[in-house]
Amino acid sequence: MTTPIVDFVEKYDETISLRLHMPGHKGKCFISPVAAVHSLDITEVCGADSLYEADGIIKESEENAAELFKAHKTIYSTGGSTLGIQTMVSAAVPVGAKIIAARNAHRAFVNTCALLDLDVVWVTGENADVISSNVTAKDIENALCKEKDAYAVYITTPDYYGRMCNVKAISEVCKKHNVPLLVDNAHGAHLAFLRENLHPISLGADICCDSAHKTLPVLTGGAYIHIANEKYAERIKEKQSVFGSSSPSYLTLCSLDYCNFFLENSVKEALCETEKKMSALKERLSPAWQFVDGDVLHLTVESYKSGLSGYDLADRLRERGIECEYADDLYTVMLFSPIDNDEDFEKLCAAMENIPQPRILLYKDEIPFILPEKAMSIRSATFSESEKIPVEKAEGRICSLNAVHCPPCVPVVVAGEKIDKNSINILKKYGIFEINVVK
């Protein structure tokens, strides 16, 4: 498979001796540790194409990606899945309309709804918490039967713990009701290349976005927007240009371009080996370590069942030179990729084998997640005059800015919702002790 963006940038670096254009570093290194990147960091010079009006090398590379992911159309994002979420929501839902969404949505979705003045109908499944909504096809069916004027359904899968929704079943419900299914697949770019293709596009989603940089060898900010329903393909670039920077990173575009080569030639074998290594790791570790079922690249430890909080386990791994993706009071999340090798798995295994486990079940904080009362629209609350106050004094006040713990950037309280005692307890659980409220 060709790598047109990489080829162009390398040739440009070799042939142009004086750059009288941005970026201001002019391809010259003044920071030695990152010398290699400066000469390859360019802008939209002649022949380099333009991300939002792509008709040259970027278009060719995106078409390569679409072929690999089996999408009708794939476009690149250098603004991560945040730009992907903004693009796909604005492409599918008119300003001021209604959208049904699983509650564990990233704040990028909520902020997009504020900008578009969308009316969000939140859906949660059984035993839902902030990060995992556990939404089923039945939950979506019930919502669509009740909200007949909804324009789209929006879900997040895999979630931050690696748990996955039944996209195929949910997509069938959406098709029955003639509404598009939008999927935040930020943690699942690799799903198209497993032995069983579990990518949302292959399972019936109309549009989805993937953060390529999360589980594939791509620079931070590199992402895909995949379109299966050609109804949304024609103007998708126009929608993207409304939200995206007019100076997209060519370094990130190069990494997306070269990733196509990796996806065509190496990723399936690498993921197969990663699955084997993950299984071997779990079998080797003490049964006292228990794990969340879900995506193969998420190793989510139910730390509290081994007598440690998620924070404790993350701290002890950090002492051994291992940094985790995420931790809270119950879970520790480690995110792998097809690049991780035998040595990486051995290092983690050795570290966990040497971490003492009290082997008692810590008290699991069973604070129920109950949707707070909606008092204002997301847009009105977001753009209202606000003030920051301690959460202890916030009962009865209206949230003005999504209260999130980052990562995972999933709001505990959404802008426009009235803060209650239950919300305050959950906010404290996630280490949020101040909150912005409508003044």
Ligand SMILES: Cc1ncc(COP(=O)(O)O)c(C=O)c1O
The other form holds:
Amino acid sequence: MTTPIVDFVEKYDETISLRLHMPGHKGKCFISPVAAVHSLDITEVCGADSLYEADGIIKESEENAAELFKAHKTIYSTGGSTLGIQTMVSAAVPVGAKIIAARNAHRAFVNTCALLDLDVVWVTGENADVISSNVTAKDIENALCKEKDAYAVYITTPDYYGRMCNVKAISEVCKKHNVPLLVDNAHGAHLAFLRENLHPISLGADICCDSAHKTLPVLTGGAYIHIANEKYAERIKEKQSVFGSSSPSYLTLCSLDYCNFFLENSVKEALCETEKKMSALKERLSPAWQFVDGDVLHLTVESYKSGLSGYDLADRLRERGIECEYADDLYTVMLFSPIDNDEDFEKLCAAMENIPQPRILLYKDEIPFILPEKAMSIRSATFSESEKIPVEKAEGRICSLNAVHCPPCVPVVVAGEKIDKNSINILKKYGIFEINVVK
Ligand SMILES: Cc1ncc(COP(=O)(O)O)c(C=O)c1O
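Please show me the structure of the same protein in the form predicted in complex with the named molecule, now that we have looked at it in the form predicted alone.
Every chain and every other molecule in the complex is listed next, the one we just looked at coming first.
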């Protein structure tokens, strides 16, 4: 597989001796920890193509990626899945229209709805909490039967705990109702390369975005937008240009470009090994530790079942030089990638075996997630005059900015919703003690 962006940038660095253009570091070495990469950080010079009007090396590289992911078209994002979500939603849903969405959406989706003034009909499944909506095909079918004027369905899978929706079944329902399925697959770029291809594009999604940087060896900000349905392909770059920076990072583009080489040659074997190592790890550590079922790269420990809060387990691991992706009162999430080797797995196993467990089942403080009442449009609330007040005093007020911590960046209360007692309890559980409300 070709790596046209990497090849161009390397050749450019060798042949051009004076850069009279941006970026201001001029590709020269500084006494800086990141000095080595400056020379490869260029701008849209002659021959370097242009992300939103790609017809050269970027187009060629994106076509390589489309082939690898089996998509009709793939485009790169250097603004992460955040830009991917803005792009895919604006490509499929007109301004002011209705969209059905699983509630565990990332803040980027809610903010996109504010920008496009969308009316969101939220869906939650059984035993939903803030992070896992657990929506099924039946939940989506019910929503589509009720909301005949919805333009699209939007789901997030895998979620932050690694739990996955049945994309195939949901996509069949969407096809029956003739609405596109949009998938936030930020945590699942690797799914296309497992022994069983579980990528949303192969399971029937119309458009999806993947944060390549989360589970593949790609620099932060590198992401894909994959399109299966031709209808949305032609104008996708125009939509992206509305939201993205006009100075996309060539370092990130190089990294996405080089990842194609990895995806073609090494990823399947590496992931196959990772799958084996992950099941061996779970077997070795259980029943002392228990795990949430889901995506193979997410190791989500139900630490409360071993008598430790998720935060406590994360602290114990940090003391042993291991930093986790996310923790809350019940769970600790560790995110693996095809790059983690035997030594990494052994280090985690040894550490977990040495962490003392009280072995008392901690009380699972389950506050049922009940959708708060909608009082204003997301757009009006987001852009209204607001004030920050203690959560304790917010009952009855309308949320202005999505109430959320990052990670996981999934709002408990969305802009425009009325804050009720139940939401206040959930906010406090997530350590959120102040909230922006409409004045
Ligand atoms: C589910 C989900 N969607 C979207 C995003 C945004 O992705 P990015 O950081 O690549 O912009 C995140 C980031 O954590 C996420 O967890």
